[in-house]
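This document opens with one chain alone, in structure tokens, the form predicted on its own.
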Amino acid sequence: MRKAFLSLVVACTMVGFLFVPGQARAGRGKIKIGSVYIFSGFAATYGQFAKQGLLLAVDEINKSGGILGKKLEVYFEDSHAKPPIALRAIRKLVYEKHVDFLIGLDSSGVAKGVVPYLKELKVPLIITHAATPDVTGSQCNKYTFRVSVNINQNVMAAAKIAAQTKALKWTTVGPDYAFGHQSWEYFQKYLSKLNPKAKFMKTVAFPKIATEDYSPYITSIMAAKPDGVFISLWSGDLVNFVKQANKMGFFKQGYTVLMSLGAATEVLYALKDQMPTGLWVGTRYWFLANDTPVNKHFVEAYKARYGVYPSYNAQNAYAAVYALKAAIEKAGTTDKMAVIKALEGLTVEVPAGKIHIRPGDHQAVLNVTWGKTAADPKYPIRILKPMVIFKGEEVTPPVSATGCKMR
């Protein structure tokens, strides 16, 4: 009896070692991902594209056996582009759905409102859209990562293009929140260094999100007679602005026009031939910029499934899932802290090319694409021709300049 009892104790002890709390074992259970994007209002298409890219990646991975033998399960929530709602959605995903990882966020304002609470939630978040430098700068923390182009990177590329033009007097049209104001701030900062003769006008336009009538802003900019206009409007706001600006002759004034997110396919599909040609436009991924097998597969698979060419938001969400997969496989576990360590310094190939997540600030270093809008009968939307690709190292400030103090 004594020997039998001791054998039972040993067996129970071994089982205890096998099931250590907080340690996920390969081949058992599921990996739960919580995703928060804008699914309603002026930017609903952005959220929809992100959801499509994320689900494509999840389905591909699950069909190939999952990650460490575990299948992926995704839960989606709508941020409504409002920080308090986004935070409630994330708390719901963490405390009610018990997600292991978070992917998403569109708005810079939402990101700034959510990121400080990740230290409380203790769940890693991979940002795929929100571009404020702060979340990998002054607000950086070990739980926050970003696999997409931020304002610093995209606007530095814009400034390099602007410096090569003849435009000297610059103004801006941007959304009246963090993204618009920071975009203009960094554009002035970088262009003034590249071209000391550049001047920045006092007449600027910062309409509220979801503005319906842009005519007062268009009129004021036209009356100021700038040489160049830097536009950071995006999604439905940019679509509405372009449609109204066309009617008012805005694009026939001879301005040099740069749209930081004008090459988002959501915008290009909405406008089609209403998007003027010859404008400089930026994006965070362009489906024709990379001829690697990874990108070709993604573009073909996405178009076959959804009937359109992928946007940067679709690619960024798709890339985040594959970056998470690479990190989990590198760590050999789904333990959150182990995956965080694996994400730091991770280099992974995604449709946009190779991205490297810096351990110092958790910002991905990746190439940035700009180009001029052009018509091509092969495509239902404007394409970029010519296209200019800036190397990630060329447009990404060093960690020491970001304000990040990782703890």
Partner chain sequence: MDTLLINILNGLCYGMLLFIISMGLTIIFGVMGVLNFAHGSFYMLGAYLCLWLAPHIHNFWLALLIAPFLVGALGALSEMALLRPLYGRDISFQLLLTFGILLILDDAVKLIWGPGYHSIEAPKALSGTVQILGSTYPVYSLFIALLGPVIATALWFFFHKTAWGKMIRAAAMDREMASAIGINVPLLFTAVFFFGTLLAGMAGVLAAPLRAIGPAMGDNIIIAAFIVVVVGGLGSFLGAFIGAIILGLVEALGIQFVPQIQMALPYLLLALILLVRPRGLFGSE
The other form holds:
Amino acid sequence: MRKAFLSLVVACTMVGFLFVPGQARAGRGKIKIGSVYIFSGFAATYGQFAKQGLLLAVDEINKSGGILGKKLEVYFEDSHAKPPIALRAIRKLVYEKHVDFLIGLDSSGVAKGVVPYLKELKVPLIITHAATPDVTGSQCNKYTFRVSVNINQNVMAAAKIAAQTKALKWTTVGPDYAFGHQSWEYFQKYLSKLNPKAKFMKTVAFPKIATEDYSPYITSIMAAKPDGVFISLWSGDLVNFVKQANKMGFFKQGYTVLMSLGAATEVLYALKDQMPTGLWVGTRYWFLANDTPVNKHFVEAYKARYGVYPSYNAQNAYAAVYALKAAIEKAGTTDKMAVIKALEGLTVEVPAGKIHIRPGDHQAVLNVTWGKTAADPKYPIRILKPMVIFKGEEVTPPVSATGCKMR
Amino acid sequence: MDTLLINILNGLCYGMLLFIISMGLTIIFGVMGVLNFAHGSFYMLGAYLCLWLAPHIHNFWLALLIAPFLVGALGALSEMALLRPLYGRDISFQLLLTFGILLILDDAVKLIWGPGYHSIEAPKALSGTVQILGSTYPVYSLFIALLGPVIATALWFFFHKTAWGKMIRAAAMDREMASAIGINVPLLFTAVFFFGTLLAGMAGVLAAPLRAIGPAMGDNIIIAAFIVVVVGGLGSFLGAFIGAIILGLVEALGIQFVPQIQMALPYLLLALILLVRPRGLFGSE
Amino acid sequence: MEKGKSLKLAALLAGALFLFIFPHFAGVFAVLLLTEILIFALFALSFNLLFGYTGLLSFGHAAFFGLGGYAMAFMVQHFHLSMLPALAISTIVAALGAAIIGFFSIRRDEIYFAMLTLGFGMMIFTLVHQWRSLTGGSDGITGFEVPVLDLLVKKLSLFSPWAYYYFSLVVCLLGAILLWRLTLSPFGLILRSMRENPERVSFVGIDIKLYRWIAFTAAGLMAGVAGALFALYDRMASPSMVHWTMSAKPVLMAILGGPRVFLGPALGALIFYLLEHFITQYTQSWMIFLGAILVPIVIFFPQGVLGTLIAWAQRLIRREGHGE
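Form predicted in complex with the partner chain structure, per the form predicted on its own context:
Zooming out: every chain and molecule, the one shown earlier first.
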């Protein structure tokens, strides 16, 4: 009896805590942004970069008077890279913090879990990293936007580069989940159209995420003797792979190597001169890709504040805030529906260049940068020389091809 | 054929790294009956300390000496302060406590060194490659593959020929008996935890030139190490050695022959061994 | 004794009443969070049938949570079943999975049982993660809607957070009561005596393996119910539901709350969620704070929070009793 009673008292007291009001609806004069990224675990670096980029934009805007005279306020939540936890975080932001807009999402799996739920939440989300084509394709809905490069755009550019090289026999090394497999499928689809003579090998390598030892994969790829290797590993996994591949002489075999996310600055900073030169690498933003005042300002301000050159995740989050600002100003109100209307078809200049958000699928059309890794004494990391910039229209499939039925 | 041989070598190299980590885990379990969930985090700490020491001492070998001692010292401290009150309680409490330590260490590392990735190079003497059967193979990997047996031999001598080693083995067999014959058990436990986490730290330093040093890098290796010690037989020295080799080979050859289900292979191995041999390969009933 | 019983009943009824009335005063997020806590409380209680009552520490309990979740998602996505048939099928799927895995696992105990269940759990994870055509692979099954609750006389939509809360509350309460009755039954008593002294029980001629197997299957079945509820709550089934990190959750909750008290694990779930909720309110470094709170709890609450509180209270009352 006492047991039951005591447990009841304890439980009720604790649930009572839920009543403790969070930040109330005060601050009517503010625009609240909820932001969900990975802040823990092996990919926590993504969250840090996004937060830095986002805060830079928010502070700049707030210093110059906010948007429509309203200051911005940001709440960050950790997705743990797990869809259920990301969804809980988003529910908390929307229902407890009453945020007006959402910015974020790193992993494709997280994005695919969360995006359908936006129809219930009725809050617009600007995706800045997750690259799965589905969220602006088969899953698209009127609340979901993306200002970052998706798999389609990145891999179409990769295929165009691959078609220019002499390599005919291609294989891949990619993470063993949807992103890695999709990247390889798209690469085959696009390259076989551009160069019908291209062959795709049976020997492929799909190591699981956070693999410790890549040497057996490297050995089997080297034994298969390909002409070209398309690598879609990212972040820490890519660093691991490059280090171990370096030691095994993988890069000295004369393969044409394409790394779809090799020009991510977190990878280049980690590897420094251990990153071989002469490899084709892609990214979702390159800080030296253009000389516009917007980009120059961003790179300088970011470097001054955080001490490093901005990664693509930092730029994408920064760009999302400015896209939101442009849309709110275009709409003349912070009403969510009006801002959604304004985001559709919006063209805005961000550090990555002019981006255009298509009304048909809400995917931004923007330039995609690839280049060859090269050493430059002026920079602590490898830079891209030569740099190849693809116009957004060249590498973005038409809306009709995305499978998006906007609702 | 050549691919097979090279992959066997790959498996041995990875297996030896696993051995050094698992050895610490199995000693701690054998003597103290504690399953140290934070063992992977001590491995991670070894790698980070090596990174931290590198610019100061410019010498990998010195780092290999110093960093594991620091890790071991932290291990001994956490044993004295946190684990000691829990002896005699159910094993699950120690599991939860060491999980708490894992959370703290993982986040502390992120707060100190940031969430980004770092990389250090192998020492000059070991950074080259050699030709084996027409394939280039890194000297450093060979070094790890050879270092494993050396450490195993040294540990064997320690356990069978020194007073401390004999005491540890006696305590592992019968804790009460050890205390009855005058062994200072609390001190011994601290020493064992020091030594076990030192081995984890050493594995971390050795792995540092092979991989990206980043947050949560211990979280994957800890499950692999658990599998090794259970497959080999908990508390068994020989078991950890053989178990590590088997797991290393299963991983490497699995990638070569059945890549689609490679992810499940370690677990398949674990289940099969446990169903056939209830206490692992070299475990005692 | 009679008085004690009726007081206990009154307390439990009051608790249930609180859970029924609470949402009327709470905001959407509190209701959502409480729904999640209820689901995980049931998950942790099902785990504790094995851990606290049978003495078997499973490290693969998420396999059945996940099987229930995936079966539910699959039934709703592809066959558009209504709530009760879908829930029944997911429960059966989870129970079948538990019967098969349990058949092998219960042959070992202690840490070997834990590792064996970890192994089987991760095999299910691999299956779910790699079988892209059936399970959606790493993306899981997403984008379905909560099915209607067809009560023959009336069809109810469970779309709103409140409706789904009440539905989950009823299911979780029924599940908890079932588990509770089970622990009080002769079957439960045998489980407990097996935990304390397996040799003696087997001397009496009781087939330990059979009892363990039944307990394992029952625990898996109830985890499947929780998993099915969770999949609908999130409108997705994702591989993270099957991963060993998910299996670690009920372990943590049970030890935290107290595995020897029936409601201990449920309280553990509550503590865990509230801790996480309040810590993430203030910092992204939630791990270091969660760890720093967990460590002293483990040290100072040797029987879990609820178990230790009850022990303290009993000691206090006994002392007062002596004073009189």
